Amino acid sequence: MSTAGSRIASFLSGAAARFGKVPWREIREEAFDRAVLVLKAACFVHVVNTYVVGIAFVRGPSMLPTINLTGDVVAVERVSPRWGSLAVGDVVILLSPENPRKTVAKRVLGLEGDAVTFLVDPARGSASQTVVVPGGHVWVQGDNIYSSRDSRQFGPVPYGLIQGRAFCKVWPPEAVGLIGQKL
């Protein structure tokens, strides 16, 4: 045999040593135990994500001078709507009643059992109408009355259609800030 040809003979009994040597159970072991805390802590994110506080990214004109028209984000927690205690000049997250998969942003005007004023067409004129809003559902306009689509053509919103409510802006820097209470 060729210097060669042994010396590749002694490196691969060699390498089946070492490689026999390798503790392959606590490897595995250990790649489990760190499978599950990566899965862990991505249930904790979803559980906190869902049921807690989340974030979201709101861009349009109807909420202007409040969200910007190019869009902030919003930390927006999700515990009032589900206890019911929502208020109003709130600004909450909510799937759009006219597009259920669009998420909208709007400031509630009204609660259940409360009459609400509102202009009918602000562009056109000053007619106002006047509307009760019936038991769990809220009343939501855009601050921008103008250029909002909201409860004045939809209709009072159904409570299990809101996500969360909006509390305090995030990002761009330059707006970082509580999103306050407007009546």
The other form holds:
Amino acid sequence: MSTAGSRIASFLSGAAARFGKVPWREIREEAFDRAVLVLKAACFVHVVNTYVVGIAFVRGPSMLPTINLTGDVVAVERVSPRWGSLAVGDVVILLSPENPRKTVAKRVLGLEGDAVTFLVDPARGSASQTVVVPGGHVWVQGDNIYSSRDSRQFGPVPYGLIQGRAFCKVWPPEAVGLIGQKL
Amino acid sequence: MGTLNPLWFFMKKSMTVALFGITISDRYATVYSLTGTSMSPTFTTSSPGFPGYLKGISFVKAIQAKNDQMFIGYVNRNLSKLISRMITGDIVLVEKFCLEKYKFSRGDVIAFKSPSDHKREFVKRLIALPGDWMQIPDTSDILKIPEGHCWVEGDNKEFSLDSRHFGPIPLGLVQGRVTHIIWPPQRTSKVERKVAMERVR
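Okay, that is the form predicted on its own; can I get the form predicted together with its partner chain now?
Let's see the whole complex now, leading with the same chain.
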């Protein structure tokens, strides 16, 4: 009995000694430094994505043939909308005025003050309408006018909804290339 | 080499602080300094000019009492002008967690980009949510707020440029929700929700 008890006691005291030898302070400091580094990297990614360039996955039929039905990954630059240097013919990513949690891609066809002429219902005849874009707004339309919900349905959108300009397709590899201005 | 190291260290530290600051200000909470009278009495702002200048002066006189030198006095006079021009109103805390799901309540005070000028931001009270039927003030018209839009109005009806002029605004323009006033200290408080039940269904 006494040998078992003394063996347990010596094991425990050995464990306590080894516990004391572990460099806890250095481990804590290194863990803290690593955590700060991860946070810094995450903040850097956020800043670049919000102010310089980001990527977006765009799908749906409204921008055929420019953007594929099953989806393309595009590079979106954030500088032009912030500086107000968007031009007619740019493809922009914007928050949908019908649902702020949905992001859509459309082409700018008119800036503030422009008079935009569009086909009201292209599937049913060629009746057209002309609208002057109010100040602070833009007129956006999908390239595939037969299957697109855009300014023809929800009117000109405020400039503040635009999140960026899609300038280049990056995936799938066979679709890689700049997105051109179509007029 | 000796003088370069502290400079490099300082730049690295300020870069880190800037990164953290920008990320937190964009995603979680930020601080706005308000101007204009469209939300009084909820928020008060002093007009830039004489009263604001007086506030700045009284702040700086306390410093000037300690430094009677000509040069310091000159610097302090300009500093007081700068401060009075910068802080002309309440400073408020704006939280951005509500932008995760765009979930707001009627009566919240929200900050949003102006629909006529994306570089300017307004702070007004949210009166009606998408799908609500509301009576347009000073008329007997009833309007249904379209999906994805909301109706905003300032508390100070006579001096407010709001949805009565530019119509319902898309929720995508909202940049945050004002939760607390944090300056001046005697006005520090939580910003309460005020619902106009008689006009909204």
